[in-house]
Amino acid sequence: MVVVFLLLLLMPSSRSATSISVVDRNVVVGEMGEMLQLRKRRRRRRGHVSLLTCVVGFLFLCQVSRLAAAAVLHRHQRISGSAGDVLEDNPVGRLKVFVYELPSKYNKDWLEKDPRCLTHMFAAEEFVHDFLLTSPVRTHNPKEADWFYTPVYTTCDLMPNGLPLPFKSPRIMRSAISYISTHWPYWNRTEGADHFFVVPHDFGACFHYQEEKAIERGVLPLLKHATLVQTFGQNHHVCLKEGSIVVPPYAPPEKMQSRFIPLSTPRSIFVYFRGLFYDVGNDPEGGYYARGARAAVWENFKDNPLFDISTQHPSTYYEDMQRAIFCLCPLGWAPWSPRLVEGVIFGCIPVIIADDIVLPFADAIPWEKIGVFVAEKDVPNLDKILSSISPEQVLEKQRLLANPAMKQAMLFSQPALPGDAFHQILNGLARKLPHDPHIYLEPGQMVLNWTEGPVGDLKPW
């Protein structure tokens, strides 16, 4: 500690507006080895932590809390350049929404059989559809329409824990698409071309919770020429299809929105993290959940007084985020979690660690900007990369997350906002637009085979 003092007492003071007192300096000392002695009561050390760590990481905060003291009201930064016209876009007027009517076994049954299909990470199918009945951009007139939207709830078929059981969505989907190809033209001309599904499962259309899985079974093959709306995005994976639009998970608007605290409030805590750091019960060795990337989080910083993380999710989960000044976003079964969106919303900044990973709407929200990309190979090296981020670069990219419009943008809102994740999925068709001619298929051109895909999935629904 007296390490710390003496360096801290010998930064170069400055009279610029982002100066404070060197008193000022001494209570953000004290708050720190408050936070400090309290992260040791609660959890027992094993092994060393270096001191030029702890120094560099003091130097950091203090660095932070020095430039934030003077900046706390500053105005919200605009996303500049083409991210944040896309970010702006206001799709209305620009596209037109057919959505088909199905009975009510492909989705509002399973409602009303569980409600908990409205709270779960999944839920972005129930809301797109409730939303795409009333928006603007829907037309009753399917002859004047750009695209075609078919309300299936995949995700909605839950085991006890609250998990979605994917094995029924292939017989669903299919039934699905048999269903509107055969009372209605438009799937028939296009082979679904001009068709989008919303498809939330952790991978996608690949309809299976288990990686290996996924990949062995591929996209459902009656989708190959459709536009899907998925939370999956890994590049060169094969359950993210070409043209998708990735969407944030569902994250509970009115639940996040009601627990902000001050913007005065410092941000005192280094990293924080809540979560699995092993998953024993379906990676029982250890090595294949995350790849291996949250177990190396836990060995190498579990003792370090500068990482907040651990199993336990407290009560005051959301006004932690809000007092850290990055925030762990790793993958686990699949590369994205609700983490990127409750980090955006907390102003915490998101670092990502998942390879080749897609993120949502990445044209419209520029996450080299406003997060930390790690490589899974580098975990060992996080308190070393985040430390070596200037303050300047820290408070840059707090600027641009307090844009209320980044903000709004992974947002599923009830109801719906401009500029919401709803919005940006329209301006994602929207882009999409016009269609390629060569989508129009001539009478004898159908190709796809109804019979193609697992044994399983061509029983009848």
Second form
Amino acid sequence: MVVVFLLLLLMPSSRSATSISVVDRNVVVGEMGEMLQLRKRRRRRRGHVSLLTCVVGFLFLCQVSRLAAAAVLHRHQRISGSAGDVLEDNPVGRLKVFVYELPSKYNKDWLEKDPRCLTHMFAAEEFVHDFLLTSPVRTHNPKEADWFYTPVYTTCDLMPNGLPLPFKSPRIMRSAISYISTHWPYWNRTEGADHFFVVPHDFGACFHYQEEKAIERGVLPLLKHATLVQTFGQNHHVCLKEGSIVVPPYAPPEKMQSRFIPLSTPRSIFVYFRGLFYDVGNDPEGGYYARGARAAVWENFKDNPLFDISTQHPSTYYEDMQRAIFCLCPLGWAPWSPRLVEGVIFGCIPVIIADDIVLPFADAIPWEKIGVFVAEKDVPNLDKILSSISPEQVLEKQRLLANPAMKQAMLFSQPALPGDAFHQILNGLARKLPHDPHIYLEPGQMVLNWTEGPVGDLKPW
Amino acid sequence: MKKAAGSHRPTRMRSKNRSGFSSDQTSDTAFRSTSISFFRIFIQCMFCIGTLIVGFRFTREAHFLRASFHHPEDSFSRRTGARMGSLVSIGNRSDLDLRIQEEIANDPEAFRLENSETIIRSRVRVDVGRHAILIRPWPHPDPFEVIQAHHLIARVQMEQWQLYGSKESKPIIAITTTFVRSFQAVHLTGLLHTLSLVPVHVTWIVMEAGGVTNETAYFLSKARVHRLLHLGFGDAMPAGLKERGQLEAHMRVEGLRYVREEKMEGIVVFADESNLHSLDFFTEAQKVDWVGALSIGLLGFAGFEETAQSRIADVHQEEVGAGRRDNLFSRRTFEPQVQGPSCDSEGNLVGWHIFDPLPLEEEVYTGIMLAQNRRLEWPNFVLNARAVWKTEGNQPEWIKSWDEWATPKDGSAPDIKAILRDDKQVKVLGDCGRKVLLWWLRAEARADSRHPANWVLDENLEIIVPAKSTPWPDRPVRVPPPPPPPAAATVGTGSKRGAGSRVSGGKGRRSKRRQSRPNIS
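Instead of the form predicted on its own shown above, give the structure for the form predicted together with its partner chain, please.
Time for the whole complex; same chain goes first.
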């Protein structure tokens, strides 16, 4: 390193600069050396030496920082997905979001009625609203906004047992949209193409918990052009619109981060899973719940000592996940579950058993390199598949999981930290900019059909 | 089935052909009767089949029967799914259902959805509806896969240790004294395997009384330690236990002198060969700054089966009075005897628990002893190797210098506890001595035992006594003739004796052994 530095300083204007690049890393230095030669020939020699020292000093610092980063990163690896190395992008300055002021019956009243909305797995809609109100990307001037956010809590109508009822959600959403379209001109300008909504329910904007009914309903017709931020993601499915941003379900960050055990605790459980295999209440005959995949896991592996699977929920659930190498994340009634988030936080490699699933932030996170994907028809061979993964691959996946950027991206942290799920959502929205000029409609041009959809949805709320 | 009237006798022959193909049906009545009865049979069959279908519920057992591994795409197809779907939604869906019914009751118009049979299939690639639960024909673990998984687990744990665990690991220096005797194999094998499993670098210094011998070297060659030093000590091991203890102390000091001269780094552990170590002991030893003390449990009493507690209880029983035998059993709880540091509630060292480890010709004392002839054992202490180095300026002042403690002026055996000027500075390990991480198995053969050391008989014993002590006649044992040897077979010299020669009891008594079969070449 020092030798290179000195050689460049003493270098005559000849082609010896390229001969310095003996190590791969120093190819950059060699190329820079060539560029320097050209510059010298064009320019006069005045200020030549000072320029050279500046450039070389800068290169030196780059190399040193890269080496330092490489030394730290042997424990974890950089993550770059299909959109590039975008996990750590900062969205501030790249987009502006205008938050509509809706009457409290759309958001706050629901929270007052049932504060459980802030702790269940659909709490993303509340937290995104909270975050955007105080975020630097928020703008109070709608004329300069790139994206418009409507804070309507459609998943907050809870039953006594805590599950949300989606029956009123289409009407609530319609009512909110008609409100914003009458009070502001921006909805009609684009028919919602530069608006985004957070719909964390089971099947997103299809607003039903049962898959068949959800497919029948399809995405709410009024949201046809809008961008949806949802937890549901499945390819070739009606309820995943093109251009949606898939986010992880809400998992309480403090609860998980307070239960870490020392990293030197050896991982001695091979496969770990806690949850239902048969949903006797809703699916007494079997075969519907999880498309039979969870039942297949139980029937094939209940006596396998490598599989620590059970329906009993222990008090050491989080600690056990940290002692496990693989954590099963099979589908349930919907393909997504908070197990994925928990597995990533605790360093347990997620084994995803859900055909065609789209995982959160799939363009920023290369999930195939991090998790293990098993087709539902291959579930009876799960032990063969998992034990035949080579140790190097397993260690590689663990290194990727150990990356703090990865763990941060899965959490809706309070307060918001750089790189967390809020910022990934904003990054995703920023990547969709600039808007296609075709979305701006002529005044008077109507594309959406406000009377489309089941009759029950058209009732005002 | 009722037969058609009027067609019995004259058409008996034809009645046989009724179910089949009645070719000669000439009379109208006959023709009508056969068609009616054929029709009836047909109806009856149809009804039978219909009851079978309707009555056969699709239970989970039906799933298991029909689910076969070779037809993964044979989902309980969407048609059944659609039909059953509507059934299920009406069925018992607990709270959700009640709420649905409530909502429907409130506003029936709103929930008139389309018929669930018309699922929009074209836009969904994964089937919605009922699927088979796939179970492979032999749903049990395969041993090879289990082994592979365990290799994976071991590799992951090794990586974890390297990344997160090995930062605070100092190498271990184990000092062991040994000598060739019957039980050397028993003790040394266990110790060498334990030391091979310690995850840090181990330097094993073996001091052998009586000089370096081949038998010991043979054992030590199997150890997988970082560095092995096999040193000899001139004097042979004496017979008496007290003298043995003194010679061992001298040998250990000799080992420490080696550490001192070579300036070895690490933690010195006195790994006696008759000790059983748990691997936690080596992890706990890492916490030592200068001198650490921990508890050692005592197992076994040479020659006696009863424990000291029961002997005390016996004594007490005699005092109280005979006739209450059951009390003795109820009070006979085994309390392992533990020797080591003892702390108060804050964790400060206040004293030592010492037991007299000699065989029970003498009384057994419990409690804290301060008498001079009761000593702590060397394995109770763990040292930082720097405590015995020459550069005495670096040591804390409560550690005596080498010359002061290692060679006592009055000629008595050195004691490790003498290295301390101040007992209180000792770091107490193992949860303040409450956790016992190593055990002293005090089982030893008699000093005059002539059993070969490594439990292999190279030549015949001097005296062979026939094992037969029963009046039954010898049975000729049929041995299948061995396969013809491929090349010139040299007869092994009696090394094929494994199964027969087991020593009974640890006393080294010459037990009767089965006459070994001569080799048949």
